[in-house]
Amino acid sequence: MGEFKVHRVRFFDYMPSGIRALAYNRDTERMAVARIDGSVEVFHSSDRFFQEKIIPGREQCGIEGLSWVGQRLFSAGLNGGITEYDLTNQKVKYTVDAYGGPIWTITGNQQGTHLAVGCEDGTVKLFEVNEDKIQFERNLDRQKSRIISLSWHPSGSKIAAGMMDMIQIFNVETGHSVHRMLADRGVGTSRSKECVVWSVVYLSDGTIISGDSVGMVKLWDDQTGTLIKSHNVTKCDVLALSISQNEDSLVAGTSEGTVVQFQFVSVVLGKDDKEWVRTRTFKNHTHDIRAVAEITTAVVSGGMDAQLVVRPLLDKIEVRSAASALRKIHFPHRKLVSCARKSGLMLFQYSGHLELWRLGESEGKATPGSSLFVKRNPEKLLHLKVKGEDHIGCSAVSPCGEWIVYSTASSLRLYRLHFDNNNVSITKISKLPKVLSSANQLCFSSDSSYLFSASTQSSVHLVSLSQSGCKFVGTLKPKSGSHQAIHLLAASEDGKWLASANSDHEVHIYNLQTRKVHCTVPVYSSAVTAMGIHPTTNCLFIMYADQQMCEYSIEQNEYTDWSRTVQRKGLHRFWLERDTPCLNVMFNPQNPSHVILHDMYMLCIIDKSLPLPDDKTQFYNQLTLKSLPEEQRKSHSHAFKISKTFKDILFVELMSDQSLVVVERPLEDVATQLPAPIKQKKFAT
């Protein structure tokens, strides 16, 4: 596999933000996720739940709800505004004040014509969805308490509103309340507390289902305004509800961290009479579940423990595959770390600041697997705070370690570092070219003489860097006319080529000498998760979300022979069944046939000189090879060498001195920084 000196970095205290809301678009198969820090992410459910888009948050944003209207995404929150997102360029499009105080819930009707928001002042406000913007239409009858939850009837004629101690049904046409249904406060000491109706779902047959703070899931009749049936789900709160598309399955998320499923089934065999029956309980969270969504074949849930859990519903899956496996998404599918490969520096990206660290040094030699004596500890050199309320979207440090750049939704800032013995000083480059207003992705050339900034409409701006400052050189534009944002950039070692990948799965390769498109890699059905250009062969190596890979010769403008062999023979099923995407591609100059990859759980070296494994071959074979004599090892070797020594990997990079930097963020450390979960009585405690 090859021996490397490894820097195990655990001083990046990245803390994922809790999940506050989910919204699923069945037409486009996209899941939108809103987090407590105000960021919004979009996952592609049929592409291994790859995180296609990330819209950074803002300070004091406080999103409480998400809603799709067609292919448009809206959010509302405690700042009292309704926000529409520009998903193409991954930023906020506009924000409209609802003038009702903090907004607790937002939902769109199935017809795609109106949005309803529930406000602190007790009003349900209707907004008309126009082509370019939303427009306030009118208020429904004002109530005495805040509106916590809303649900449209599929016909769009009625709205159910959950609030303190009651549920109101509104006629949308008249704006008046049709029924008022009182929620029971429970028994014992809880009777003195208000019952909060956290979630409501309105079914096409007129049934209203509610989840409340007493721990009940209740079914109501909208014609008579009476309670049909109650299900005691938990002693704590039922915080979220979601119904399946054909209304035969309901899931409820609780503050205990459990998801409870109800199904509309025949209780007596052979009879048509159906009832809602509690059928399954899933326990995949440690903290409150703030949002649930039932999609075609799975239940998606998220909450205070910050993980997005995709739990397959096996009764709805015909063929078992990697796509139908339990999936837990802990970290972003983007790089939060960048390395100055030539100077041993690391830049850590947090939401509101950057940290620059110098790696430690060791001395002596040791056997594989053992630890080296640390001669100099890692050192924090810089803490750079962001000005303004916008969070950082992307950042980079140059290979030489002299330049730092970061971008928010509204600004881009470039700094120059000066090292004088142990002192570090920083200078802001004040006069930036006007085109550098903000960026979706940032990258430096290998000699640190150019900055590449991915802008709107899949274009890339080139900026030359020198002692005197920076100068705009030109803009690279694709011929395809795609408007989607670029999420990956890769520059070649010789400074001749630049590759970009966007959300349309297009990979464009530019000639930096002519500043024109050289070629475009054939578009594949899955998203690009990582790519890199080989330093000697100038071949582009690409990893996809479905774990497929390809190697494309830039100079020959075709797939390489090795890549065609991979496509013809296929990859081992153990490789294809992995549930986290590869996030970086590296090359070892001392072994040109080696490609180094990593995902969250493993580090892999692909040796292209060895044969590919088939499904009959033992995939994880390192221990077997060690036990065999030297002469027999070659016949049992294959191209994939996997190491699972490291835990919960955020980032891996191969430095210029042939040492590996592995940034780990153990999930146990993340769990210790979460707020305490609800205390539950357990047996024998």
Contents of the next structure:
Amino acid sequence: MGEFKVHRVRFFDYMPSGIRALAYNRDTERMAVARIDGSVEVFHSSDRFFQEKIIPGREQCGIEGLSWVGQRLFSAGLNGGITEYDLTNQKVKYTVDAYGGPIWTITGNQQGTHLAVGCEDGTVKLFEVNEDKIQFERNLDRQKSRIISLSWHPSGSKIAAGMMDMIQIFNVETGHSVHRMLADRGVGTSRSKECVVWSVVYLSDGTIISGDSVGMVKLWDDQTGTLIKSHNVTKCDVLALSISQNEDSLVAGTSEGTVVQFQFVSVVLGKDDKEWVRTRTFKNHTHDIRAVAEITTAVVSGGMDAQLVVRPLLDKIEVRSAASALRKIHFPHRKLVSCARKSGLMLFQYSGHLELWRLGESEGKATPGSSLFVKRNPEKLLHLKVKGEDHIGCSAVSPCGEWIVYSTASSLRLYRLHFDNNNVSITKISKLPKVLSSANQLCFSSDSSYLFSASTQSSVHLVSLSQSGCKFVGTLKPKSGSHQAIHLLAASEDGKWLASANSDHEVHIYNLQTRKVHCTVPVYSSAVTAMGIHPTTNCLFIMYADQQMCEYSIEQNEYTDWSRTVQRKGLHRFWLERDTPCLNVMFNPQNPSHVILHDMYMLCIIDKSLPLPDDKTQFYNQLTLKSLPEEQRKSHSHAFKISKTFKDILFVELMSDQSLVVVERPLEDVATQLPAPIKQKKFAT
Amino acid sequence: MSELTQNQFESSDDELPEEVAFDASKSVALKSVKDALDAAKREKNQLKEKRRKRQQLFQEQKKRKLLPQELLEEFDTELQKQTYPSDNKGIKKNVSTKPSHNKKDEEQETRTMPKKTSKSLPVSYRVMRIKDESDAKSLQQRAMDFVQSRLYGTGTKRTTNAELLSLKKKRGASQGAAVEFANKKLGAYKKARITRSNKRFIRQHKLIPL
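Give me the form predicted in complex with its partner chain now, not the form predicted alone.
Entire complex below, previous chain first.
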């Protein structure tokens, strides 16, 4: 089947960044996530929470809040500016300075006309949302302490503001403060520190719910300006609150990592008097939870442990399906590692720099499952820092190992590498064609003579590379359709075809000799997570976010027979229930019927010549096959060979010398470098 | 007068009273008045002197601070000469309110004088102190420090990630040693320190014979 020498790489010290804010758009079912390093990601909640778009951040960003206004996404941060994002091209559209100092919170009203921001200097500023920009309208009355959180009343006539030690209700028309409610400071040592009201929620019946740094969730009445009820949730801070759409369920995220749910139910069954009662507690995080959001069927939470946890609410789900399982998203759904297959080099993409490593060498033979003696250790050849404050969006190394390219939001840089004996020298190609200003995705052709750069309007720029430098050759444009940014590119081995996939689920195949669209793969309801073109048959193998797969023959412009068989028969339940997407598709030149895939927890080889498993056969049958004698194996084996030896896989690639490279990032190592967690006293420790 | 009458009472009745001439007493009285006036005048003069001396001292100090008269005159003439804008456009100058007064600086001023051609910048350019620019960043830094101190500062009960992972291992399904001992990277720093201190101890107490 396949014996591979595996390079197990653990020297990619990738650190995911903590989650700071969440915003859910109910109409498009997209969840926007803002991270502490300034990057904003958009997940599709009904497509297995696939990470559709990533907008890279920058240094010293200090993002504090996100808000959707219709289809537009706005964020505000401690640098004092409100930023609008261009989601089609996955970059920042513009930034408007609010002139109020650092901004702590941003929220839009339900009517979609205004944005309110709470600033450090104590003002609530109202901005009018126009067609193309936002414009400052006016300030509400200035207060003495900073505004930490804001919430609009659903009618848009009042705003509740959480500040230091108090909550104020403003009348939007007049701008004056109507009520001032003081929050308790707590007992003991916390009496000397001010109580910070981290989050407020304004309900349509006039109740204001607040979460503060003492650990209380308090309910206030806005008519009288008094406290109705106070719940002590935790000893540390309550950092985030979120209300469901029909206002009957509230979730609160705490510093300990627990998510507490309150529901508006009647205490006595049958009677009509309803109260807010604490119902469920979810303990899925280890560190502070900075943001929670309640979507229709699940509670999404994220915090300093950099995981996005989707916890379905089982009373809202009827059918047990993939949507009803707990989902934790640790790593991004993009490739952060790029491999020079012919020369054994690997390029690691960090947010502020790139690292080029040469793989080590081993010698000797051993039985499968054991480790070989390492003759030469892997060595770091290059540490390339990015100039400027932007973070790297995408990067690539050419298969021969001579070219490195990376792109940030504002620039694209191409470098040429020279190897003489043991020295590596790098020269920057200074005169780049003007069209190469920034790219959403980068890819080299298999003979390293062309660079493909995906840019605006779903088009791909073609640049030829040679000894003397690079030259712009042409642009590949789709015939019609969307202008969404391309997130995947795949080039064929013979240099004739290029496939591109964009965020609108469109896959275009271009003929590189005529530089025109050759064909388009029929649009599927789920996003493309990985694609690859077979070296000999030139069939495009596509993996989707809902774990479906298809194979499209480029030369014949149709699905292959094997692909139709798979669609007809359907895939095994265990395959479809996997919760992490496949990120890379590889082919083995020695066995043309093999396809190698991987996701975060498993490595899989699909043998197209073997029969497909149906629901009754045992899916993970590698161990049973080993125990059977040789003759019986053939009758029991099916097409999917799965190996779970490697954990927390970031990237897998098959090198030209038939060895596999598996880049692992153990989650325990990530956990040791996170910020400090709250000390919790557990029984028997 | 009272003195005279007292004398009259104290002396015997037989003696004739002393004859005090009118002139003498008049002169005494006048003298005392004159003395008083003189004293007042002297005091006034003294104060005046003091004040004058102080004023002089201040004048001298002020003179010391300013550039010498010739330099100022030179500046004045230069200003009157210039008509066109200088080459120093848009450069944020560090405008100093107290010009330095070493001889070297004066020389430098004279040397750089011909280069700095204009004293008046066009209306659209602004001069900013570099100190003011850093204020904007410090606001953001102060805000971040506020959040950091509220979440991680004094009063919060925080522990280390190593302890969290070790507790998980202790109560987990497959119980194992604490993370510092199991994970090579974590314990490396502490282990290195311990081996070094061990070596030092052994060398000090000469436990291993040389």
